[in-house]
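Single chain ahead, written as C-alpha cells, the form predicted on its own.
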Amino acid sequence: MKLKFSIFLIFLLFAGISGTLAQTKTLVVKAASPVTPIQPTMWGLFFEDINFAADGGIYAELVKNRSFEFYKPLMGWKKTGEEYVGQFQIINSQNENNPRFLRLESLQGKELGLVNEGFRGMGVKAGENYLFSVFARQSEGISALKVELLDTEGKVIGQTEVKNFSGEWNKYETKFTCSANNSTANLRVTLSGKGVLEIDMVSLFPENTFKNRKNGLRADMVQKLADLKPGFLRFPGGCIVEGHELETRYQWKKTVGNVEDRQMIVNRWNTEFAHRNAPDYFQSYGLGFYEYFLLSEDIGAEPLPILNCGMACQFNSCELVPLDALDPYIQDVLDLIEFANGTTTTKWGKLRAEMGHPEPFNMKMVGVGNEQWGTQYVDRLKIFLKVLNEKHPEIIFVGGSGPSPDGKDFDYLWPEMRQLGVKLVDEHYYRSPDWFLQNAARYDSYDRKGPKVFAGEYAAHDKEEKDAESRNTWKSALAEAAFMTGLERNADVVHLASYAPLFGNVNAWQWRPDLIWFDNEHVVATPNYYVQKIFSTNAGTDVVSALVDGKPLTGQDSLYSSAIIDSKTSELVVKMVNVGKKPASLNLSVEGRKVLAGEIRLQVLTNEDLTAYNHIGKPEIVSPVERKIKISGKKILFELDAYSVTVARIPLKK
C-alpha cells in the first residue's frame, strides 16, 4: 500500500513539473508608460539600379537603347527590309549628353526599318493607350514613319504613323490603343517613301503611369512601394553611387533637366559577376534625381539621397579623389540641397521649377559614401562634415560603418562617427536567417547618447533553388521578422531600417534575394515584404515595455516580441513571432491602460514549409491572412502558430 502511495505521489510530482514547463508565458505591457518615441522615418525603401531596377523596370520606357548611345550603337534594334535597299549610318553629332542619332536612308521607297526588342520583349495589354514620341530630322522626301506594336509572332496589335517631317530637329509624339496582351512584344518603326530621316530618341510608353505622370513609372511596381506606406526612400542605391571606378560613379547633375539631354552611361552591374553578366544594361536616366524626389513625395516617403565622397567602389578599382580635389564633390552636396529646397532665384532651385516642382522638396537628410571603409573614408568624411554642417546645419549627413555588421572595418569605423558627431550612421547587413535570429538583440546595449542608426541594407540569404525568386524564403522572411522587433524595441536608437535590394526582374536579375520581383505583366510580393509590410503599417509612435520575467522575449522558446502605442488611434500594437514548428501560447497582461471589450482582427503571416517562396504564377504561397478573436479585461491569451508573424492592435480606453 505504501508502495501503490509512493508511486502516486511520483506521480503529482512529475504531472507538477510537466505543469510547470508546459505553462503558457505572460507578456506584460505597461501601455501608459513610453519608453520612446518612434521615428515617422522608421520603416523605409532602398532604391538601386540593380537587377534592371530602373530601365527595364520601374521606369515604364518600353524602348531598350532609345538615343544609340550603347556601346554597340544598334545593341536591341534588329534592321528590317531587303539588302541594299537602304542605308543604317550611326551619325556623331556635337551634342556632348547625346551625340549619336541614325540616319535612315531608303534608296528605292522600299521597306526599310528598325525592331526594338524591349527589355527582354515589351509588356503590352490590351484596351491599353500606349505613347510613341521620336525626335526626327528630314533630309528628303519621307511621307511618314510607320510604328506598329508586334506581338510575339509578329502579329501587328498596335499601329499609328509620324508624318509631316520638318528640316530642322523636332520632337514628334502620337499615340496608340493596343489591341492584345503580350509580355514579348516588339516595336517597329518603317520609312514611307524614298529619301533620309534622321531619328533619336525613339520612345513608347504606357500612358497608365503612377499617378498619370507622363512618361512616368510603372504604375503597379510603384503601388507596391506606396501600400508599403514608407518613411523614407534611399536612392539612387549603394554601389551604384561609388562607381566601378569615378569616371562611372553616379552624378546626380547629369540625371536631371530635359531628359534627351541627360548623358547616358553603362550600369556598374553590367558586367560585375561573370556569371550573371548583362551586356545590354545601361542608364539612361530617364530615371534621375527630379523622379527620385518626385516618387519620394508621390508615396508620402522622406527622401533619402546619397551622394559619392570622392571613393569608387572599394571591392572594385579603390580609385580615389586626393584630399585637395574634393572641393567639387563637396560642392555636389551644397548644389543637390539648393535643388531640393532652394527657392527659385537659386540656380539649381530655378531649374528644379523649370522641371515643373516650384515648391522645395524639404529634403532633411543627405548620405555621404555608401559602404566605404578605412582611413580613406573617414580622412574625405572629415573635409565634407566641415564645410557641409557649417553652411547646413539643419541637414542631417549620415556617414557609415563599412559593408559589414563586425569585424576590423565596423569596429574602427564607429568610434570615428562618433567623433565626427555623424548623426547617422549606415550599418549593412547580409546574412543567414540564423544570424538574424541571434542579433534580435543586438541595439540593446548600444549607446543612447551616441548617433542614431540608420539599418539601411539587410535582407536573411538563405538558400536558393532555379527559380530567381527562390532565395526568397519564408524562413528568410521569418528571421527577418524576428530581427525587427528587436529594431522597433530599441527605436531610440534605430531611427530608420530598409531592406535591400528593393526590385529583381526575373529574366534579368544580378543579385538576390530581393523584396519584389518583376516581369514584364507581373508584380510579385515576397514573404519578405508582407514582413515589412506589417511592421510599417503598424509603426505606431511609441514604444512601450513588453516583458516576460522582466525580459524582452529575444528567442526563449523560439518566441519574439515588441509592443508600441499608436497614439493616433488610441491603439496598443503588438508583434509576435513564433520561430518554432510547434505552435505556442502567450499571454498578453495590460496594465495602466484599459482595454475596450469586444471583437480584434489579426493579422498573421505563417507557413508550415520554411523553404516556401512567392513566384509568378503562383504569388501568394506566403500571404497575410486575417482572423479575430473575442478580448475582455487586460488579459488575452493569443494561440501562435509554427513559424508565425501575428501583429494584434488592441483598442484602449482615450
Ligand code: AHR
Given for the second form:
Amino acid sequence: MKLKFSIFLIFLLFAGISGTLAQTKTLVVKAASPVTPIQPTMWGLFFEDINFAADGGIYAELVKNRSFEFYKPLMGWKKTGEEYVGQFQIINSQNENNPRFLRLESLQGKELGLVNEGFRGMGVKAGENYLFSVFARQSEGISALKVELLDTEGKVIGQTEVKNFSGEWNKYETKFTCSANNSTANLRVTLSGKGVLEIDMVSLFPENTFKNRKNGLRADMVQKLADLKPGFLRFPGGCIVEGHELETRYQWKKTVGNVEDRQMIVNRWNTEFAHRNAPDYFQSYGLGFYEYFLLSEDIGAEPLPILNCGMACQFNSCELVPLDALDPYIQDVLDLIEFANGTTTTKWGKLRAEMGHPEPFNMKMVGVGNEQWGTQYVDRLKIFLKVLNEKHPEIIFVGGSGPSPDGKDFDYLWPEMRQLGVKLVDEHYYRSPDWFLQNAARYDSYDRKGPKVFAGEYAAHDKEEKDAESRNTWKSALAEAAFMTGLERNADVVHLASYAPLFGNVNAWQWRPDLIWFDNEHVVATPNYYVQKIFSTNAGTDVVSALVDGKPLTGQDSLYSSAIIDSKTSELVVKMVNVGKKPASLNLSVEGRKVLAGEIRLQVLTNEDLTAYNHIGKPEIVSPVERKIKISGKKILFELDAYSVTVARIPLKK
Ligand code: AHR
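Switching conditions: you have the form predicted on its own, so give me the form predicted together with alpha-L-arabinofuranose.
Then the entire complex follows, led off by the chain already shown.
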C-alpha cells in the first residue's frame, strides 16, 4: 500500500513537472557571443522648458518676474502699503537686454513695499538658508530694504535687511534662515525711510541647490535625474528650439554671460494650448546653455544641444529663413562648438572660462532642427551640413525625421537623411500603449548601414483623468518597457533614446504625460520613470542573443525580453516584461558561460491595476521592489508576475 502511494506521488509529481515544462518557454541566451556593443549614451534625458520645467521648476529661483520684464511688468507682484504714501514707477531704461526696473518712491517715509507670489507660491523649508539678492540704486536717502519671507497666512518665517545703498547700480546680497516649512510662501520687500530706491533682479534662491551652485538648480529634482545615470542630456527641447515664430526661437547666445544681462522672452507654451493657457510663462534664461552644459557634466551625461535650423515651428507660423540667409544660424552652431569645446583663447571659449569652466565641455553631438519636415528642412539641413561637416568632422550632427514615426513625412525624410550622410536621425513617437507593444520589433528589420537612430522623444499616451499625474499609468509604462526591450536588442542601430517630456509641474502643466511630476515641495517619479531607471541603471555593455524557439520574445504569450552582458561586473542581465493579466513562467538557459551558483537579485516593477499611477499624495504606488532567488545551475526558472517588468542580474564566471 505504502509503495503504491509513493509511486502515485512520483507519477503526480512527474505529471506536474512535465505539465509545467510543456507550457513554459525557454529563453536561450548565448552569453559568450556578444552581438553588439551598447553605446554608453543609450538611455538619456530630454529636457524642454515646457510645463514650467525651468523657471518655476528645476531652476531654483523662487521669485517670478524678478526683473519686471513680463508683458505686464508687475505680474506676480502685489503692492503693499498705501499708494498715497509713495509711488511705484516702471522705468524703461532702453537697455536692450534688461530694460525695465522698478522705482520706489516713499514720499512720507512710510513703509512701501511689494510682495512676490513666486511660482504658485514658493517652497521653503525650516532650517534652510536662503540667498536674497537685488540690484539697486538709491537716488534720495533711504534707510533700508526690509526682506521678509511670509507663510501662507502672511506670518513672517524669515527675514533680513539690505542697506547702505549708493547712487550707482550695485548688486546686494544677503542670507537668512527660514523658520518653517511652507509650499506657498511669498517674499515681501519693503522700503523703510524716506526717499527713492530703484530695484531690479529681485531674487531669492535656496542655498542648498544641486552641488550648492549659485544660480543653481533644485537639488531634489536634479537628484532624480542623476539617479537615472543618464547617457546624455538633450536640451533645450523640443518645439522651444523652433519658437512659435523665428523671433521667439531659442537663441543660445542670449542665454549665456551675466544672468542679469540675459534677455527674457515669452515661453512658447504660454499660449500654445487654449485650454492650458499660462499667461505667466516666460523664459528668464537663468537656466541657459552654460547651466545646461554644467548640468550634463554634474549628472554624467553627454550634452546634446539642439539648435534652430532656420525654421519656426511648422505646427505654428512655419516661418522660414531664406536659403541664402542662413549664415547667422550656421554661425550659431559653429560658435556653440567653440563655446563648448574651444580653447580659452577663442572668443566663446573665453566666455565659458569667465563663466567658471575653463575646461572644455567636450561636446560630441549637436542636433540641427527639432521636429521639422518637408523639402524646406532638407534644403536647409544640406546647407548647414556642408559647412559643419567640413569644419567639424569630429562632431556628430543629428538630423530629424519629423513628428511621426511613420507616414509620408517620415518616409520622405529617412532616405534624405541617408543621402545627406547624417549620422544620427531623431525619431519621435507619442503613441498609444498598444502601438508600443506592436512596435517592439520595430528596429529588428532596420537597415544596419547608414544613420543610427536617436529615439529622441517618446511616450505611450494612455487615457487621461483629472489628476495631472493620471496619464502616467502603469499600462503606459509597461508598454514602454516592452518596447524598450526592442530598443535594447537593436542597440547596434539605436544609439540613444529619451522619454519626453521630462518634467511637469502639477499646478502649471501644458503637456502630459511627463516623466517626473513636481510641485514646490515634492517630486514624484512616475511608473514610466521607474521603467527608464530599470533600463538605464542596468544598461550593460553588450547585447547578447536571447531567443525562444529561435526568435526574440516580442509579445508571444504576452512576453517581451532582451539580454545583455555587463562586462564590467561580469553579469548577465535579463529583462523580462509580462504584459499579460496572468503570471507567467519563463525558463532561462544560459549557454557559453558558467553561471555562478548562489542568490540572484531581481528588480521587479508590478501592479495588478493597469490604471494605477503615482501622485503627490501617494508617490510609490508603482515602484520597484527587490526579490532574490536561489540558483544552482545554468537553467533558471523565473515566475513573472502578471503585468510586470523583471530584471535579473546573473553573476557569470569570469
Ligand atoms: O515633448 C513635447 C513636444 O512634443 C516637443 O516640444 C516637440 O518636439 C514634440 O512635438
